[in-house]
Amino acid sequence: MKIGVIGAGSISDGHFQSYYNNEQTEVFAVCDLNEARAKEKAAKYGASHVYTDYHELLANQEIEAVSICTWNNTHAEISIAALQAGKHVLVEKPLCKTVEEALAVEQAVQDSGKILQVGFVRRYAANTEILKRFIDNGDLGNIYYAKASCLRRLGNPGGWFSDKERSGGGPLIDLGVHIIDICWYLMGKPKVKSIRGNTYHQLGNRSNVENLDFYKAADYDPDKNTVEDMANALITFENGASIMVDVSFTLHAKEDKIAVNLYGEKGGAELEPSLEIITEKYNTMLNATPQTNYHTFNFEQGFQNEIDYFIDSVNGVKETRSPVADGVEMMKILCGIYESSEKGIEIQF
């Protein structure tokens, strides 16, 4: 199957690489705007077809499946365009800025009968896996409360990532998608009924902070900043469960900081930052550690098995694990706290 990579920036190497270990696959187009960035991931991976506008990639009739790993603010457009070309879809995170957005492309995927799977790669983790199989038979019960923060001290990465109008938002939308989607996800993804929410401009990118090192985008510029250091929300659904999350890009804290726990009727779990499944037996409260090779999310080990998951669902072996209609659900989630911060109300569905 030949595959075409919109977008060559970081998170792209997750694709390319998980492409090029599927022996079902070849990477055989790239396109990004910076055309030499294009052609170093083309000469690294081995594809044939260099682009600098999308429009030409999807007009490759050989082509049969893309990644999208651009700018958020890209990810409708192109998804909608690589579909409407009979390309099957994998976009990276979020899904895009809006809802309206959303549906858009919800649209589009119904009209086109092609497979699109969103970018939620912790579902594809292999500590998710075992903790939903615990769950799915019922080692947990009801799971009615989850609690999740993934806090930097100093990572606001710069660039395209702290432009509200190309990314949409800042650590709410960067990292708090994946933290608030893992939730929902094993919570059994149930609907929303109302949000309150907060988000906070305190600090900048604190680019004068000294002596800590951390990730910055290819087009860093200290003094360019228009989204959030930090939010945080409380999520109610309708079967009365509830998320708590706060996710930040920089914060007066002594560490990074990831955890997500989630609690139910007969169990409770640990997912980050290593997993632990807490139950009951005999009067007396355990902690169970499973024997895994991955305790924690790991990087490759995720995009491959998001990577192979997406093509047998294009091969029509398994059905995706992350379709448009969640990417559309995690957007409304998203988009209501920042609303509710804005407005400072809660948000009622």
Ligand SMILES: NC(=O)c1ccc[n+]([C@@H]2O[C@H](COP(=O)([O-])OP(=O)(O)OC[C@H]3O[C@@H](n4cnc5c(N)ncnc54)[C@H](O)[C@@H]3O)[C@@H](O)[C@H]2O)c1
Second form
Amino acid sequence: MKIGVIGAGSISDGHFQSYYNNEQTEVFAVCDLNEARAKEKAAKYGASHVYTDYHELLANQEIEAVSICTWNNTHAEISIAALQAGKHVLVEKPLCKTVEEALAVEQAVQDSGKILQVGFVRRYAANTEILKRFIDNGDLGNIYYAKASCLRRLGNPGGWFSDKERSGGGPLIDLGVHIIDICWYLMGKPKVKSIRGNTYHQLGNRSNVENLDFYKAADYDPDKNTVEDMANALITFENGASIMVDVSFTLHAKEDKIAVNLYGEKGGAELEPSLEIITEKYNTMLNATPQTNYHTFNFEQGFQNEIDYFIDSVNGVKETRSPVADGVEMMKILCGIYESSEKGIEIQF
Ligand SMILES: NC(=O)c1ccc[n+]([C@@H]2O[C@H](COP(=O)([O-])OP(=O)(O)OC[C@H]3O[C@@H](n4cnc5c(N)ncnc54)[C@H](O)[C@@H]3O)[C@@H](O)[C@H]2O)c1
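With the form predicted on its own in hand, show me what the form predicted together with the ligand looks like.
Expanding to the full complex; the earlier chain stays at the top.
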């Protein structure tokens, strides 16, 4: 199967390498606004076609499926064009910037009959798969609460990430999307009922900090920053369950931290920073540590499994684990948090 990758920046390597490793796929075409970047990736992964206009890539009849790894503000437009051109689509998270865009993408999926997989890569991580098996077999019972945190003290990557126009927001849409989604997925995708969120623009990008390195986008600009630096929210579902979440690009925190915890009637679990299953047996509390090479999210394993799953879905062997409908629900939640913060009220669904 011939593959085109649109957007040849940082995350595209996770896609290129996984297609390269998959025996059923050929990295065939690359497109980026930056021609030198596209050419470099094409040379590295053996792609024979290079484009700077994604419309031209989509017009190539030999290409069956595409990965979209561009800025968030282009995800909806490129996804719809790709589906209309008859391609299957793997689009990076977040699905897009707004609920309206998400619904338009969902309509295009229905009209085209093609597969669209949203890049919720943590659903494909080995530690998630292990935990899901315990949950599906009832070991946690009904999960009524989840708490997720992804706090960076100095981690605004700058560039398009800190330009609200292109990103749709800061740590909430960039990091929050992963940890809210993974809780929601493991809780059985309950229907959202209400959201109360807060966003803060208190510290900016802390580009003044000396003596500490942090990841910077290629086009880092210390003066340009229009996104929130911190967000938190309480998301409540129709079945009474709730998720509490907090995320930051910058914060006066002692250290960076990721934590994803789930609490059920029969047991609990920590997915991050390291997989643990907590239960009670014979009047004794029991913390069980699954023995695995992947106790935390592993980039290579997660992306390989995500892309193998996408190809199996295109071939009709499996059903995608992260369909467009889930991308739509996640956009409702993320936009609900931003709206709640702007209006200072709880949003009801
Ligand atoms: N799954 C994950 O864990 C993960 C991690 C990082 C980023 N991402 C997502 O991947 C996407 C890209 O992020 P990145 O870190 O690679 O950013 P990046 O800035 O490194 O790369 C983006 C590339 O897209 C190109 N581009 C933008 N608009 C384009 C267009 N219309 N046509 C062709 N090329 C275009 C840019 O020139 C750039 O080279 C974002 O949506 C981001 O949220 C996902």
